[in-house]
Structures are given as C-alpha cells and as structure tokens.
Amino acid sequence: MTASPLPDPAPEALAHSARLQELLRAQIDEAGGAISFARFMELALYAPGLGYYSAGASKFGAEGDFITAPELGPVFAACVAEAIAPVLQQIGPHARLLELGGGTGAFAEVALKRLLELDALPDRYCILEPSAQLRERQRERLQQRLVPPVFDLVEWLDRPFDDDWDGVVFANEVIDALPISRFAIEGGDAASDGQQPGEVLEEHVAVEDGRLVRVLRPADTFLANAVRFIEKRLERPLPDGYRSEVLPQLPYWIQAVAGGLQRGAMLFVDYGYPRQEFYLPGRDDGTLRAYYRHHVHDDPLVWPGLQDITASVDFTALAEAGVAAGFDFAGYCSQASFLMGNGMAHVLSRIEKIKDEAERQRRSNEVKRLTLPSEMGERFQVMGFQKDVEFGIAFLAGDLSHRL
C-alpha cells in the first residue's frame, strides 16, 4: 500500500459519488443536522445500489482497490478446508458450509476442490453475498471452474439461515467491514491518583459548507456502556482526547449469523489486535482507515461509496461474543501458524514439484506475502469457536490465547 496523493476517479465514478452523497445528506438532514459515524459508514458500504460493497466497480485483486488472501492463489483455501474437514466430517452428510462474502468466488473454488479431495464436502456450499454484481461474478467461475456436482452444492442467500442447522461458519476480512461506532473521551484524568473517566463523545458526520465533515456529540447510553466496559476490562479510563472505535453490536452480529447453528463451528480471520493492544496509550486515533486503487490513507468521508473503509478487530471482544452465543472457545493464533498447522507443509510440496519455474515462483511468493511478519503473516489473526465439535490440530501451532 502507498500512501496519498489519491488517484483521480473517472467521471462517471464521480458521479456515482455524487449521488450517494445526496442520499448522505438527505439522511443528514432528516436526522437533524448530524448521523452517526456508524451509520455513514454502513450507508457508504451497503446502501443498495450505491454503497461500496452494493455497487459493481471492481474491489479486488490488481485493478481493485485491495487483495485479500484468498485472491492471491490457492493456498489460504486450501488450508482453511483441511482446518474445516475434520468438523465437517465430524457433522456428517447433512452439514452446511455458510461463507460471509465471496469476495470473487476464488476462496469457494479452492475450498471446494480441497473438501472433495478429502472427502468432506457439505451438503449445501452457502454464500452470503450483498452485492448482485459479486454473486454474478461468483456464480460465473464457479460455475466454469467446478464439475457440475460440486457446483450444485452453491447457492447464494440474502440472510443468514433462520432454521436450526449443522455446520461451519467462515468469514475472511469481514469483520473489519462492520459499521463501527468512533468515540472521543473528553476530560478526566487518567494520570490522577484518582484516575478519572472523562465524558464519552460520539463521532458524527454532518455538513459543513457543502462538505462532510467529523463532529463530536454526547454518547448515547450504549455506546458509553461499551466504552466503560472496555476501560474495566483495561483497569484504567482512557486518556482525555483519546480517540479509537468499538463495535458493541458484535454480540448480536455473531448471534445472528450462527442463526440456528446447533453444532458446528465459526472460523474468522481478520487483522486487528487483542483489546489491550487494540486500545494502547499511543494508539490514540483508533484503526480507522480507508482503501482506494491500493492507496491506504485516513479519510473515510473522501468518495463515498467508491473506497473501502475498516477498522481493525478487538479480537478479545470477538472471544467473549462468541463465547456469548453458547460456542466453545477453540483457539486464536496468527495467520502464519495458522497456515503452517493446516496443510501448509503438504502445499510447499506440491510447489517444489511444480515445473513451469514461473508458476513455481508465483506460488512461491504467495506463500511468502500469507506467512511473513512483513506482509499478512502476523497481522492477520484467525480465531475459531466450536459446539459439540472438535477443530483437533488447526489451532495447536503458535497459539496466542494468553495475549487476550
């Protein structure tokens, strides 16, 4: 990633901008002068039509805006699926495979593949998909790169299931892309003997001059509860003018993306920190972020609705939320050992036998930009739950519970 100056949008990106913002400010208004942080970026991303994420402009890989692992080849699918056979296979005929995003379908191809070369494939490939354009495109090289009885087991749903079922859950780089509430602390004295919480302010955005811009108005009482609850967990109030972010409808989002799950497990890789590391003293202006055409840069109001805008994972508040919905808590490491303890070995074998030295070395280096501390290898954290289930090995190598 390479930092601002941004490249120019097309005029015609311009002006699916433009329209967006009308919608924002038509919202603005409605609301009485300001909305939330939190529901502009869920506008931004997933307004119908318009949003990054509801849109068709393309969002990955070279001619997006980001790559995700499994863009880069298959080697990330290929490991999740020998992390997920053994629950699959544990269920039996009948288990179900919901993935949360198909980004453009490689992460299904590959993984699907693998479960039919180790006999583990569900019953029903599940794909829970808010853009039309991305499920056409999902369903287009799926449906030329499967053999028809595989591809058969895909479909592609609106909601999560609403009956009881058995099965895994897995979402890659999607909890970064929840609507996240920003916060401001103001006042108080963290450095007293008394050690005084100051008063919790909600981001908005609001317009001035024409423009979007950031303001802060007194939190509501749940989001102050969530950061009260965060400075607990911490044993100290945040500093005056400390700034960062929290999710506090995580608990309800994981619940009802298990929906019915009876048995089964929930697989989430994403990059963020554990919260006493997510919430330091010298990280005072949170995670919050934004990508355009590889450009990473701290403007989330900058063409709505043509960047992609996150923010890192509490994953300390990723394991109580899971644990909360009646999961079992099964392990929590980098991506790197992740890949490593899950077939990693097996795949490095079959690059070594490759013969074509180009191919050899593409895979090479995709091996290399999943697993290196300098690329996704530590910043990326994976983090599973189970019910009645047993992931076995996935979670043996490099296991970083201790730092939640």
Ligand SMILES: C[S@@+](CC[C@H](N)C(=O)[O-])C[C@H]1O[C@@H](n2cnc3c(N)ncnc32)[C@H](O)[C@@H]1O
Second form
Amino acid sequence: MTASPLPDPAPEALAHSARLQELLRAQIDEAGGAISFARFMELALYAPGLGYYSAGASKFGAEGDFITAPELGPVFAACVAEAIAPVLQQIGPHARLLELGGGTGAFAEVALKRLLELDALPDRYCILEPSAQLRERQRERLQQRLVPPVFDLVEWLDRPFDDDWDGVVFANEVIDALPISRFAIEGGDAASDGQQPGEVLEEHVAVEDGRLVRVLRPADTFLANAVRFIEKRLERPLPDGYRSEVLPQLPYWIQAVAGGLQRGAMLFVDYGYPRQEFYLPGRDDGTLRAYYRHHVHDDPLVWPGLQDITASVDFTALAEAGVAAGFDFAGYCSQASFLMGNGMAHVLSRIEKIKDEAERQRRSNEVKRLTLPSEMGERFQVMGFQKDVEFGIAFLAGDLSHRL
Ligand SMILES: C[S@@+](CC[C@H](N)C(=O)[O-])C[C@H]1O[C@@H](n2cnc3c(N)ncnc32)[C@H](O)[C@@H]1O
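Give me the form predicted together with the named molecule now, not the form predicted alone.
Expanding to the full complex; the earlier chain stays at the top.
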C-alpha cells in the first residue's frame, strides 16, 4: 500500500462521483446544512446504484482498490472452513451457514469445496449482501465453479433470517465497512485531578465554497453516551482535541444478524484493536482510512463513490456485543495464530507437493501475506462466539483475550 499522490480517475469515474456528490449535496441541503459523518459514509458506500459497494467500480484484487484474505487465494477460506466444520457437524444436517458481505464470492467458493471434503456441508449457504452488483458477481462465480448440487445450497438474502435457526455466522472485513460515527472532544481538563470530561461533538459533512468539508456539531445523546461509556471503561476522560470514531449501533447490528440463532457460532475477522489500544492518547485522529487503487490515505471526502472508506474494529466492543446477544465468548487471536491452529499445517504440506514451481511460489507467497506480522498476520484478528456448541481447538493458539 502506498501513500499519495492518488492516480487520477478516468472521466467516466469522475462523472459517476459527481452524480453521487449531487445526491450528497441534496441530502445536506435537506438536513439544513450538514449530515452526520455516519450518514455520509452510508451514502458514499451504499447509496443504491451510486455508492462504492453498490455501483460497478472494481474493488477487489490487483485491478481494484484493496485485496482481502479470501482474494489472495484458497488458503484463508480453507482454514476457516476447517474451524467451522466441527460446529456444523455438532449441529447436524439442518445447520445453516450465513456469510455476511460475500465480496466476489471467493470465500464461499473455497469454503464450500472444503466443507464438502470434510463432510460438513451446511443445509443452506446464505449470503447477506447489500450490494446488488456484488451479488451478481458472486452468483456468476459460484455457478461456474461449484458442482450443481453444491451451488444449489447457495442463496442470497435481503435481510437476516427472521425465523429461529441453528448454524454459523461468518464475516470477513464487514464490520470495518459499517458506517461509523466520528466524534471530537472539546474542552475538559484531563490533566487535572478532577479529570473534568470535555464536551462531545460529532463530525458532520457540509458544503463550503462548493466543496464537501467536515464540520463539528454537538453530538446527540446516543453518541455522547457511547463516548462517555468508552471513557468510563478506559477509566480516563479523552483529552481536549481528541478525535476518533465509534460504532454505537454494533450491539443492535449483531442482534439483528444473529438474534434468531438458537444454537451455533459467530466468527468475525477484521483489523482492529482492543479498546485500550484503539483509544490510545496518541491515536488522536482515530483509524478512519480511505482506499483508492491500493493507495491508503486519510481523506474520506475525496471522490465519493470511487474509494473505499473503513475504520478499525474495537474488538472489546465486539466482545461485549456478542455476549449481550446471548453468546458465550469463544476466543480472540491474531489471524496468523488462527490460521496456524486451523489446518495451516495441512495446507503447507499440500503446497510442498505442488509440482508447478510458479504455482508453489504463489501459494507460499499467499501464506506469507496471510501470516507475517508485517503483512496481515497480526493486524487482522479473529473473534469467535458460541451458543450451545464448541469451537473445540479453533482458538487454542495465541489467545489474546487478556488484552480486551
Ligand atoms: C471489504 S468487503 C469484504 C468482502 C469479503 N468478505 C472479503 O473478505 O473479500 C465488505 C463487504 O461487506 C458488505 N457489507 C457492508 N455492509 C454490510 C451489512 N450491513 N451486512 C452484510 N454485508 C455488508 C459489502 O457489500 C462488501 O461485500
């Protein structure tokens, strides 16, 4: 990933972004001059037909803006399948697998092939995908690459299950794409013995001199209370001028996707930190990032619709949300430890046997990217939850839960 300068978009891409900016300006006008940053992010990523994930821009892989673990090759999904197979087998033949945010379908393809080999196919493999364009991409890929009886297990959902069900929820790099609220602290006196907290303000997006800009407005009670909760758990007020982000809706989101799950597990993979590290005093502008053609930068307002916008996950908040939704916490570790503990040895022995030199090299490079601390190995972490099932050995290696 490189820092600026950003490559110029093609004229048709700029025209696309201009249409989304028109919509943003109309919404800003309608709202009396500013919309919350969370609303901006929601529109920039998901406005029907215009948002980054809803429209046709290529996002994944070498030609796109970023690369995810399942896009690198088959290793990641094969190891995740290894971890969830025992859970599906404990539940039995009626188990469902719900994948949130299926990307290009790369994860589903490999996971289903590996689950078939492990004799652990679910009864239904459901993909909850808000982007119509990505759904089409997933459908095409899976139809071409899966044998018909396995393809027939796959279906697409518009919303989470509304009945009671048993099975597994899986999401890779989805929580980082949920629209976050940005906040700023103004005033207060963290240095004094009294530890007087400052006022909580919320970042909004407005138009000034014809350009989109970020401005501060007083936070509503929902956001202000979410920030006060963070300070309470940190046991210190956040200092004057501190800016960061929070996902106050995370507990409701988890409840919405897995509320009907009676027996089963949830597995989330993403980049992030435990709360104490997320809100370190030095991390005073949060973790918000924009990705444009493999350039990472910190201006989310550039070319709306053409770049991805993400923020890291507060894994302590995720642990609290999972438990609040009625699950037992199953484990938390780095992606490297998780993959090592779930079939990586088997994958490596298969790689050694590959005769084609170039293919063997590609697979070894993939393993390095997934596991090296300087690549995705430590930055990405895995958190699991279980209800009336056991992940078994899935979280035995490299437990990080003491850091939560
Ligand atoms: C960064 S991509 C990751 C895709 C895929 N999981 C991968 O690893 O390649 C984020 C995905 O989450 C989806 N997404 C965003 N909000 C979602 C939500 N509320 N529920 C389910 N999926 C969502 C996006 O459409 C997109 O497919």
